[in-house]
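The chain below stands alone, shown as structure tokens; this is the form predicted on its own.
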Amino acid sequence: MKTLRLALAALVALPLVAAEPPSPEALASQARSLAGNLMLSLQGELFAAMKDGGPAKAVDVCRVRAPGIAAATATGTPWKIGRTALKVRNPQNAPDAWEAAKLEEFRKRLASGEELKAIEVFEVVQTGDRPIFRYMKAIGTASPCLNCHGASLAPEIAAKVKELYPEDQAVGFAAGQLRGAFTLSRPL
């Protein structure tokens, strides 16, 4: 019993050491991996939908499945994951001030010759009284995207988009342009 009391006393005397938060680079690596997983899952569902039902089915995937895929990707993690753009289809995906500034930065980086697939940004920002780690990864416009986001949509796709998203702005893109970004954040 005396040994147990001495052991407990020794434990109580130990200083409490707060765990160091992960470095920004480690957090960026986590975010990059999650964004990659989201992109692969979303692309897989979009390509399957295009094969099974064409672009109209792909609109449904983006509308119905994409939020669920993002939520599933974040499950079990402290991350909040989404998509945003300067020209949004769904107003709920509109960028906040930080995201809008970073999207403008992405456009400039692309225009100056940086490779689209390499464009990302991360930083710790103060939100109220707590630090938040934020990460964004550019989403490019690939040829299949043009079916629903290009300059000229098939009439049935244009009608469906207008029906589902009366305030749609996410058209007029060409292959290789910045379409938007994956956006991830987590409290520190």
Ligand code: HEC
The other form holds:
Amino acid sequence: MKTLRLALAALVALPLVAAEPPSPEALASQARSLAGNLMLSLQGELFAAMKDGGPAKAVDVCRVRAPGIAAATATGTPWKIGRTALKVRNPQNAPDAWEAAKLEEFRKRLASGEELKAIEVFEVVQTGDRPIFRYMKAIGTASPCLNCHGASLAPEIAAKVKELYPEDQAVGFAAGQLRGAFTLSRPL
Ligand code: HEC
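Pass me the form predicted in complex with this ligand as well; I've looked at the form predicted on its own already.
Below, the chain from earlier opens the complete complex, with every other chain and molecule after it.
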């Protein structure tokens, strides 16, 4: 009888345990792994396009494919995924107030010696009447990125960027600098 009561108690307790919301650390780990997947897909596609047709063709790949790759990475998950930066090429990637504040923090953390790869932040943010979980991870600038985001672009690339992004701000970067961040969110 005692065993039965224990078994019943366990059965009743189980769904309660299962319904417990994931911890912020567990959510951050989901976000970190999605951001990692997105980075790999983007870089794979970008570097393949540069090899095929050079950076001018790769500009098209970035413009057309980057938002699609981000959406595909989020498919089947409760997450929204994007990229943002303090200086953006595509105005649609401009940061909101929370993202802009975190990007400033990232810049300070990098300047004070923190390793870029380790820079991330997560927080539960109240928006309207519901909480959302937000996560951001720093994106560094590597040498191949300078073809399109560096201080002096090849004339062909500069012309293409100007044509597609008349308000481009995402140039003048040097290797090792903070380029921007992956930004992820999900309702709780
Ligand atoms: C072939 C040119 C090209 C190369 C190389 C390139 N980018 Fe970009 N990048 C673009 C274009 C075009 C966009 C705008 C995409 C869009 O419309 O969403 C962009 C957008 C971004 C954004 C989103 C924020 C914004 O400015 O709109 C980030 C972050 C970014 N690039 C980082 C990088 C990093 C890091 C590298 C190197 C690993 C890199 N890029 C290499 C062309 C390039």
